[in-house]
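Below you'll find only one chain, the form predicted alone, shown as structure tokens.
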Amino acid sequence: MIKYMLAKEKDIPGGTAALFFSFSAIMWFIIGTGLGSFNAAKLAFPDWFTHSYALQFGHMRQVHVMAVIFGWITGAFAASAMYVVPALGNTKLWSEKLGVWNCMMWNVGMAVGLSSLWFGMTSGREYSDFIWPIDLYIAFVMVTPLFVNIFMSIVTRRTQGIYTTNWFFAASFFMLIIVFLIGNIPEFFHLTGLNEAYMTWWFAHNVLGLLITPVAAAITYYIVPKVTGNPLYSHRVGHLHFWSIVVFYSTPAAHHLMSSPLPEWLKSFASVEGVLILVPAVAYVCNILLTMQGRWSMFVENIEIKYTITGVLLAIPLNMQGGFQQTRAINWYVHGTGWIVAHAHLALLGFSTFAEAAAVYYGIQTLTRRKLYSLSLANFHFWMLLIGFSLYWVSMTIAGLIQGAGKIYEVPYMDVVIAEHPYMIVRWLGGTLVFIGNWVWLYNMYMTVKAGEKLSVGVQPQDVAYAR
């Protein structure tokens, strides 16, 4: 990487930044899921590994969360954007050198930020745990260069229109900067109490709603038409999806604090807006699934489509849960339980991760002009991810319902802990399967770059889907 950081722009091959980001993202995913497996083991077996203060759950949990969200998910988004945006604009990435520097500074920022969390330096606010210097570093050193590179690649495009995917990429990276600067106001200006709680959940909700969900969707808008050869079913529905997310998903986020003394009108407004996220959700899922018309055989035969469509299908329960659990009638039961943990993983480890994995598989093959090293290993990775995620999601959903019942019927706390213990073990097993699968994925991607069969000029990975 240092070689290209010091090289001239014209001497850096196209796609270099995207490749560095892809492998960096996979590495952070391995680190994040490894920490997740470790944390889940401590919840399943509380007496296990208690002799090290630095490795206790309180130290490790936020490191796991931040490694996955900003190391894996956002890093994979950056990799995807640096390949997809120029491809859709029939141009080159505005600056490969800026992209390579961006990747290096991204990894440095993640290493410093996660180390600071591990050492106990934290804001103490969930999902925005980093201390304020790290927040500013992420906003200005990590995300701003990425946004500039993507935005300028769109500006310098050689096509007439802007495809739906690029609308999402540009808007989401811009909004991530805004969300970081506004959402961390409590730490910048030492707000406390209800103001701090409200802004904390405004930040958390909009990282999901204005970055993770729309960018994962943007990837599928590219992968499905590109690999299947079918045009997008409806660009108008795609625009409906985009603008309805802007209107309905950027909610006040007060639904996270339904039992707090926030104004009742604000909580009601957030609840109604939360249900209305079903508008972009239904528009998106229908648009992608209708694009698959006549090509459903590829769901079995093509690894990129297998990952992508699985992610799209997971978006259905994700958005149904997300919409209705924001209503007062359901929120009072599931709030503060494992149900919410399961829902968060349905978004991050389910819908989002499957879409990003498809983009990384496709992007690495295309950028290196090499065929996937092993389809068998890719399928192994797929099933480890799907089975592991499913075990996690189902077990934590059940545990959450048990916790909700215990809360409502005032069951003694220890009785609830005992009742949910088997599901904590299943949770650990599911997370561990994902972790193991990711090591196989890294090996497969490395061998694809080093030893994959070379593709002829003009031949795309999807063109050899049936010959694998």
Given for the second form:
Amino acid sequence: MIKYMLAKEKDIPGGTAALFFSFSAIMWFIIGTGLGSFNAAKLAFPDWFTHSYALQFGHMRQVHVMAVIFGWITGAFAASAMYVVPALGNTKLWSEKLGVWNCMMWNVGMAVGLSSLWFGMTSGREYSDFIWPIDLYIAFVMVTPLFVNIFMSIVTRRTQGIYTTNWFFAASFFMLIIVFLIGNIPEFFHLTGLNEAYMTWWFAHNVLGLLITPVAAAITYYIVPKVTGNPLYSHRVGHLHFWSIVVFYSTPAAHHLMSSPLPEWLKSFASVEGVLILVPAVAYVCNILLTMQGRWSMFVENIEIKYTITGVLLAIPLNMQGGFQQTRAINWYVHGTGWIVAHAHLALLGFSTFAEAAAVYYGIQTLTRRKLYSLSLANFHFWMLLIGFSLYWVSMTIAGLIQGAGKIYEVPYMDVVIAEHPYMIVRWLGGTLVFIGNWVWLYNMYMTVKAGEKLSVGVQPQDVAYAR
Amino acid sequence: MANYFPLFDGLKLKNPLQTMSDDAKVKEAQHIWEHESLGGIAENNNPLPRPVVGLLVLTFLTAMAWTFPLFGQRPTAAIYVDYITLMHSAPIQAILNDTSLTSMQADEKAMTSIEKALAQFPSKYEFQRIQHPVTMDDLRIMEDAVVELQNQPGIDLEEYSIIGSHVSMANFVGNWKADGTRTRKQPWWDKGYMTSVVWFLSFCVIIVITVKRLPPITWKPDHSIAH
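Alright, leaving the form predicted alone aside, put up the form predicted in complex with its partner chain.
Full assembly next; the chain just shown is listed first.
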């Protein structure tokens, strides 16, 4: 990487930044899921590993969350954008050198940010846990160069039209800068009380709503038509999806605070908009699944489609849960329980991660012009991820319902802890399967770059991936 | 206007259900659509399937119905003022202090008397009181806070919600006026619902203009030209 950071732009091969981001993202995924597995073990076996203050759950939880959101997910988004955006504009990435620097500074930022959390330096606000210097670093040193590179690649495209995927990439990375700067206002100006609570959840909601969900969708808009060879079912439904995300997903932050004394009108408005999140969700799922017409066999035969469509199918329960769990009646029951933890993992480890894994698989093969090293290992990784995620999601959903009942019926806390103990063990098992699968994935990707069979000119990876 | 808002460039309203672009714009869009390859990806011009349109309409109706005040909106402090006034009256205090009754019996008897007395007088809070019944213990918890607020000038108890053991201002809208009151006040049945309807309708107008700028749905692009 150092070699390319110091090289001239013309000497850096196309796709270098995307490749660096891909491997960085996988590394952060391994670190993030490793920490997740460790944390889950502490919840399943509370007497385990209690002697180190720095490794207590209170420290480690934020490190896990930030490692997966900004190391894995956003890193994989950057990797995807850096090869998909130029491909869709029939051009090159605006600056490979900026991309390589961006990747290096991204990793430095993550290492410093996570270390600071580990040492107990935290804002204390869920999802915006970093202290303000790290927030500013993320906004200006990590995300702004990424946005500039992607935006300028779109500006300098050699096509007249802009494909749906690129609307989402450009808008989401721009919004991420805004979300970071506005959402962390309580940190910059020491807001307290309801203002602090509202801004904190505005940040948390929009990191998901204006970055993770739309960019994961953007990836699937690329992978499905590209790999199946089918045209996207509908350009105009893409419009409906994009603009309804902007209008309905940016407004419901208050639905995270339904039990707070925020103005009732704001909570009602947020709750209505929260249900209306189903508008973009329905439009999106419908558009992608209808694009698969006539090519459904690829769902079992093709690894990229297998990942992508699994992610899209997981978007259905994700949005059904998300739309309704925030309404007053259901929120009363599930708020503050493991149900919400399960839902968050459905979004990040389910829908989003499956889409990004597809993009990284496809990107590494396309950029290096090499065939996947081992399809068996890729399938093994898929099933470890799917089984691990499913165990996690189902066990935490059940644990959440038990906690909800305990909360409403005022069951003694220790009784609830005992009742949910088996589900905490299943959660740990599920997370650990994902962690193990990720090591296999890293090995497979490394071997693809090092020893994958070279593709001849004019052949796409998906054309030969299953030829043995 | 088209110079500043490309959305209105070539806009025509002759046949808005088909397309809102003039013929030249439609031809230009069709030419780009068919002659340009976006990284090897093509797009079709299909409409949303009709059952899905129905599903979206149902989604909006569900959103409005599910979040209506009947389903969980918190009670305002104002609906309990009369309860607390009666609670402090001599006949109710006599019941509460009657040593021949257990505390539970006294509470139940006092609450029955209060509700009987309230039923004698029409109130604009009748419906909300049915939605949010209280016990004597609830009244004891909120009593001090409500009385304290009542003694402050310019306080509108309809702006205050009962949240657990707290009475908090959580029902307001609009800015302060010089006399200490609010510029606006929403009725109890409209806490953000009109805002939601206006927001949704604005979205519908904008999205219809956006997608109806495209060529009509009857036109099927020929992908063999660019691919």
